[in-house]
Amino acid sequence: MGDIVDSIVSGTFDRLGISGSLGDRLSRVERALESMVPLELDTGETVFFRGFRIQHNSALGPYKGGTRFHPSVTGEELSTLARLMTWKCSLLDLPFGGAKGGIAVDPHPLSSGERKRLSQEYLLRMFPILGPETDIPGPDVNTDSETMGWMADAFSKRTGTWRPDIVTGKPVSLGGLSFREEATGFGAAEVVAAILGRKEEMAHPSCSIEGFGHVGQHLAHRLSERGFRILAVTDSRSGIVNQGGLAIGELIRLKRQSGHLNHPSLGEIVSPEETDRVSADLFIPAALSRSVSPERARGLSCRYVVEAANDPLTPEGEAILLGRGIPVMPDILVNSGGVTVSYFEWLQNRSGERREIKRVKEDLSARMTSIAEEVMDRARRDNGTLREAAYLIAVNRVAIAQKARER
């Protein structure tokens, strides 16, 4: 990921003309913490996993950011990540700056008392550097509502008082948003509908999505509900292809019973690899980082591609899209959706006031549409891509918080 967000946030500085010190600041994490955590394993044993937390910038305010349990984690990998969140939080106009924290460790073979354990230890070795005003963590890979909760949990007994504002992703019974599992997709569709709102000529556009997680599952819920046909989703191990367009709403629920996509009523099943041989309107790519290579990139038959995962394409692959003048419509603005909703369950906490679905719905439509309508206007402006306009935007607006505090 980090040549991708290096390069284009290079290119950006460039345009911007943001050099020397400033370019300084803007490049280079603020904070760095790392702190090897202690779990107590059910059988009596003491064992200790590497433990970070990455704090890029707070030009706009707090930091902001998911915390991952994986044995892949490292300092490096999660500097990029917090960067990345920046650049996020800053293009949707959120005031938060990014953060990202993990631990290198495979949460699987751990019990739900040690993964409780383990989460509770990782938020006091992070104690000094979080909170409410400071850093707010929120869920990531192998973290959910539940380790959020415990993660409260053990803030709130280490200060006395109950602040369920220091994460989000909370369980809704602690002040957290049902909807927040549903945020990315749904924003994802909003986005894609506001892009291809402007081409009157795609009246009902064919989609081809790759992952059937929770984004992917939301997502094509959400594009079928505004009359988009999607043709083939895959998983990790199949895929399913109709050209009349697959019922969605059963084949989630399909998968949802039985954990995969062999449901032969529904349409044809393939390998993953044979849905590339769709052609559609949209390729959707919204489970693997680094899934598109240049090999891929050349047999697409798709006139856009949407990046509901982070980071799904290599650099070469998306060079080779754009020489084909297939647009992609970028990570940092498809799938933040997520982080949107988490200011969203943020501000519920501060203020006490409790918010209707129907109004989380309403706010993050209306901000995702804003948003790619304001990246389409400056990518048309400049006669960039997609990506060079938010980044445009993203990077711009921190400088500008960043000027304005140093003054």
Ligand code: NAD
Contents of the next structure:
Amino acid sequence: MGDIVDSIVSGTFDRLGISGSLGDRLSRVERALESMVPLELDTGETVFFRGFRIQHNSALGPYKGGTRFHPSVTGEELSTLARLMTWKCSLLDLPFGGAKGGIAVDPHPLSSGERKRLSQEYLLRMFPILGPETDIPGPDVNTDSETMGWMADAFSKRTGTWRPDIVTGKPVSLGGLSFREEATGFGAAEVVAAILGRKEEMAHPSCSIEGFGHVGQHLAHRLSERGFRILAVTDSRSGIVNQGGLAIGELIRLKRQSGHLNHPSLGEIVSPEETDRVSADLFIPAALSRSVSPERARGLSCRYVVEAANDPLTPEGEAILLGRGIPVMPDILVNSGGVTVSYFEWLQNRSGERREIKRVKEDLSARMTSIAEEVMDRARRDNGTLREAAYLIAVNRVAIAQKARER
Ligand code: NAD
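Right, the form predicted alone is done; let's see the coordinates for the form predicted together with ligand NAD.
What follows is the whole complex; the chain from before opens it.
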């Protein structure tokens, strides 16, 4: 993931005149903790895994970021993701800095009891640098609301006080928001609508979506509610195409029931790659990082690319798209609805006042729309890309706060 983020941040530093000690301060991670995390297996044997928490920058507030359990987790990867969180929180004007954590483990073979013990041991190892006003973890790859509930419980047993604001993404019964799972897709749809809202020729845009998981499904649902036509959808195994527009509600129901997209009653079943030949106004990658290679970027038939996934373009792929006059709506803006709703959850936990889902949706929609408009205005004023504009806003806000603290 380093390339696009590193190069855009270094270009942004140049544009904002950030160099010397401030540049150093904003580039380096402030604190990193690595610990061996012990796990007592159901057999009684104890095994150890590498656990990390990387805190990039806290100029705007406590660190915030997810916790991933995956065998490929390294400190380096988490450092890049922690930086991305700093810029994402800043762009959305949230009072948070950026962090990321995780364990280098494949949790799939573990029993529920083993995953619980591992999550709670991880929390205890990271305890010295976590806290509701210090660093607030959330879920990420292979962790979920159950994991967050276990972590909140471990923190509270350690301190002797129930503090639901130590993590976000918890079960509703422990102070979480039921809307959190929908939030990223919903927020992405609001950004798309705000950006296309200014283009009269895009009255009923058509879309092709890669990836039909949490983000892809909720995004497709919200876009179709807004009158967008979804012509093609893929998952890792197949694609489904309907030039008249897919019945998204039914497709989501069948995908959840069966686990696949192989439903010929709703459209033509093709391979994932074959959906690239579908011509649609929007191509929306919502699956893997780096999925748009230069060859693919040359072949895509679309008017916009919407980065619902994190880092879905290769740097060369992005250059080709921009060269073909296809603007990119950047991940830092498009998929930031999740962390925004995590902020609402944290506020709810701190105030003790329950937030109505209706209000959460309205607040999210208003915030995503106004930030998308700010990014568009900035891009137009500077004659730059949406990504450049988003980073100029995000990095500038952190730089101002950092300078104010050190004055
Ligand atoms: P998910 O695991 O729920 O869904 C991923 C989907 O991608 C699945 O449908 C899977 O089958 C599909 N997929 C995998 N390989 C594919 C391929 N080669 N071709 C087509 N489809 C393929 O994950 P998610 O939570 O929806 O996250 C998707 C992306 O959004 C990731 O990049 C993630 O980092 C990013 N993101 C997610 C959130 C969130 O709140 N979930 C927030 C910000 C960013």
